[in-house]
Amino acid sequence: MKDGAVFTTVESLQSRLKSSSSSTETALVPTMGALHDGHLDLVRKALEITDQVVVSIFVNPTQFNSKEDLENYPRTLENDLKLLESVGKVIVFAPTVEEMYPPDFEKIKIDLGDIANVMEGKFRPGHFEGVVNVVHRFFQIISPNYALFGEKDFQQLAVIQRMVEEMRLSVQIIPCQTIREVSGLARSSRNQRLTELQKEQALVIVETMNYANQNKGELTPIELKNLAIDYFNQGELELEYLDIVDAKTLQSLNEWNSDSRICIAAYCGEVRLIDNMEIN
């Protein structure tokens, strides 16, 4: 990178940031790579608020519940150079996996509550484990004023703050709306792994979310619920789950509120896609 730097060993990052004035902020944008438009917004989000930014690209193994799934996770490393550097003069974090875990790693044990037994912590049993142990190693490592994470991913945007109320961490975490195609899909690295054809055919995941909101009427959550599955089932995709939730608890609501949620989960051919909105 002309104008960033990237580094792949913990202390060689770590003596980059220590050369920074101490009154300098970092934010971190914590990454898988196979970077699109989203976390490209994210990144210019975080420069926004202060000049050093960190991106971690690291394919996190320990967040996979399938081996063929963590195999196939697109790796595009010397292309996500190109983009970020597009974006700004930016810190890159590229660590391979024993960097991340090294004989002497120790997990974290925290009790995240019911919101991460519904959902992904349902249908992705230890999911949210690894998560919040490598969101929380890259707070060891890179010790950030500010992390950015996508709405998109929207149950673990709320893990992950409740990690740092939980163990009373000083980052402040700040969620970034979903960055959508021109055609309504959300932006994913896994859209890499699409044909157009499906493309097209993912498209009633946002039509799905549209069509509740439109027919929310004097519905209940859980009337909404089924006719929005109903309308799902036309498409070609095969639904995971879909549900109305509370946007705090993350539990599926009998009664509206005023922070309401749907969130779908469905494979496209091996893809797994989700995306969630807000019910107004």
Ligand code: PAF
Second form
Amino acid sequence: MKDGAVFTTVESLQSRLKSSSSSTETALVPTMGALHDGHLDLVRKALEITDQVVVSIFVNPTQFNSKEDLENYPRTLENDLKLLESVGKVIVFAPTVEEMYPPDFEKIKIDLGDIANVMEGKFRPGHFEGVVNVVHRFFQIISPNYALFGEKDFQQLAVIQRMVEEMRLSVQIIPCQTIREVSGLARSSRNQRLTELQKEQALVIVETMNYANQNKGELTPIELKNLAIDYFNQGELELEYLDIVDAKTLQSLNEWNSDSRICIAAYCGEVRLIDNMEIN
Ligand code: PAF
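Taking the form predicted on its own as the starting point, write out the structure of the form predicted in complex with pantoate (PAF).
The next block holds the full complex; its first chain is the one shown before.
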């Protein structure tokens, strides 16, 4: 990455953005680093929309509800910069915790409603509060016209969309499909912590979601959910939750509707993985 393309302070980033013509639109790809093909796909999509793409790299401590998870989160800045360079010309914002959360930082007050109380919200208390606050702070600093998020974090996407609607923010949220390895495993920074054997074992997640799609038949969502749990439990992972939910409200489905999703969170050894898929 050429000198000057990585900004670590709000002031330097803002002065770089101000130097662009006023008609230039900005797209933001927020990341926590440890970049993989999923992130690079977001960056490529952002570059199709506009020339001015900001990629933030910041491991946000406030969204981790486990100290160990925060400490073990992979940090690979040098490699991230190389990968970004291979994709195109982007502006990298890699701030410190102090820069993101100065002493006068004020949390936003927002009622995220029921979408934030289930699944990730239930098992990771405080997680979404941390996510919306950091994303809102990025929006304040960068004032992007667009922000791109992967559907792998399906609930996060819904929560951010809700924040944008509730707070009437002018940014357009662009959801992007989950990128998978050839094996079907969803790309995730956390995959870096898996052994080859664990990567194979983790395939039970995508296999269960495919199994659910293939066996829907005349089953109710609850019957299908129970069948999928039985299938999942034949594998080696430890299930945290598996649910079939309304893709808009994220509440468990009792009856089928046109937009339903199977969502899974599970531990593969020490590593927590999540994934989701449409149910057709
Ligand atoms: O999805 C992530 O990597 C993070 O939750 C995000 C959106 C960058 C906020 O820290």
